[in-house]
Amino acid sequence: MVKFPSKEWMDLYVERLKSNDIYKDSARDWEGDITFVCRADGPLKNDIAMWLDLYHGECRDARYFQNASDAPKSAFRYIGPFGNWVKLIQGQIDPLQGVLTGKFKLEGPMMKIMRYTKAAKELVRTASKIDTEF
């Protein structure tokens, strides 16, 4: 079991993402990095960030930031409180519905994301397959 959020969780997530053929296919034309920001909430005392360099269905690089403000500027930022990240990873929140209902905030061109809804769902499905401790 791996604690979320942590560098160990992110590393395992990237490993699983790299072996997800459905993600690779659905994101084969995707170009752009994304930062997942987990806002302090409940047991999480500070905002953390996970930055992923995603390109044509591959994760070329990933970095974990104990302080979200240290993360580089990225094409997209997916932001939500810790409690909502727990629900997202457990499959209780759909990633796009989370934005539409205000549980998450998405910074970046929404029209681009809408063309890759299957890839977005695979990002979350991959996370849900990790034996995670919250």
Second form
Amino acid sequence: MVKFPSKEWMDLYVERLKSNDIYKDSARDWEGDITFVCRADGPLKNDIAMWLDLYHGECRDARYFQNASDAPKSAFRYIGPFGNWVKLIQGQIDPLQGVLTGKFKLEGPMMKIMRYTKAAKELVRTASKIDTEF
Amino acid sequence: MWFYRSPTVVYGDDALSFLESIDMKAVLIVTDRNISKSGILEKVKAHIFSPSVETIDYIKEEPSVDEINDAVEKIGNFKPDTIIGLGGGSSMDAAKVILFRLSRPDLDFFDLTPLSYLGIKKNHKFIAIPTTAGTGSECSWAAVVTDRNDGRKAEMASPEIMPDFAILDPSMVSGMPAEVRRNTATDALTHAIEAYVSTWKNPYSDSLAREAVMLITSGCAKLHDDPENMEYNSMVQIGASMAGSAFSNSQIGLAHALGHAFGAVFHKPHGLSVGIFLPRVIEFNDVSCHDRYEEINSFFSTDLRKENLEESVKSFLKFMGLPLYVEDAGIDVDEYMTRKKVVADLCFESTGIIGNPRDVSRSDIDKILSDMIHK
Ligand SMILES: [Fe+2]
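Show the form predicted together with the partner chain, please, because up to now only the form predicted alone has appeared in this conversation.
Full complex below, order starting with the chain above.
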């Protein structure tokens, strides 16, 4: 069991993402870093961020920020409160429906994301396969 | 949390006359040449009492980004308070994107996505009047536009481009050419079936999809010998709009992902393109949603229903005169084999993939595409 959010969880996530062939295939033209922002909510007392440098189906680099405001500017940001991240990782929220219902906010060029919805789904599926403790 | 969204649907005999009760000051009608030549445009205009009516009557099938931009430019300083999309899916979809471009000229063409609020309909009423019974565009918040720059179909969507009113007058569809009828009805059937098994399905889309399958298959079976019959035409027309509403509130699936890609590469009509893949997609998905397929199969017209959904769909396609293999769609096998990789690439970009009940990998798509030729 790995605790979410934590650097340990992110490192494991990146490792799993690297071995996810469906993600690699669906994101093989993707260029753009993304920051997952987990807003303070419930037991989480401050906003944290996980920055991932995603490029052509690979995760080239990843950094964890205990304070979300320290994260670098990125092409995309996917933002939601801790409680909704829990539901997302547990598969109770679809990543796209999460945005359509206002549970998550997405920042960045939207049309680009619409062409990579399969990759987005794989990003979330990878997270849901980690034995996570909240 | 999820939503059920729908326009006000006005249907049945004389539904067009409802236009007279809508307060319209300046009207823009978006349609195609066939509609304006056939007299349908005049028939609609007879119910519009606004002093100012402009018409764009040159929307082509599967309209492109450039054609829509060109139309917006020609509208110039005309400021409509009401936009009417009159025609098949192409005209209604073009009207949706024109509405977006007129409301938000500051945004880029491809900013039309459901992921953020766009403030589109603050100054416009939007009415859709279908002249085909199939695309369901009158009840959906999706629009498909051809992007000729990279040879793909852009799937654009926003709840804000959903029509306020969908007017289903059976007299609009009773004279539909046979080829248009078979393609559009097949598209509608595909909408209902895909909506019923999508991972985004919900009680609203379920009930619409079930009724749609019944109305579309029974209506088509009856229209075969009596194509001008108003009652049967109305059945398919209402069924198609229900199917449109079903997928709009749920999702399309793999048959649409493949069909959009195939249609863009081989320039085949949308209904044929999604229908040709539907039996294979059902076969592929069956392991994930067998019970749902059995349920929806029970709503097929008894004239066309077989022991399972895959066979029922095949019997429907044969009955409508549509192909099951690419050679039968007039495509050269060698050309197909050469270009099917492009189809696979485009398919993987489609939003239809994410709501499909079974996870789809690249090799799954390759296998389905390979199965589309006679062995
Ligand atoms: Fe369709």
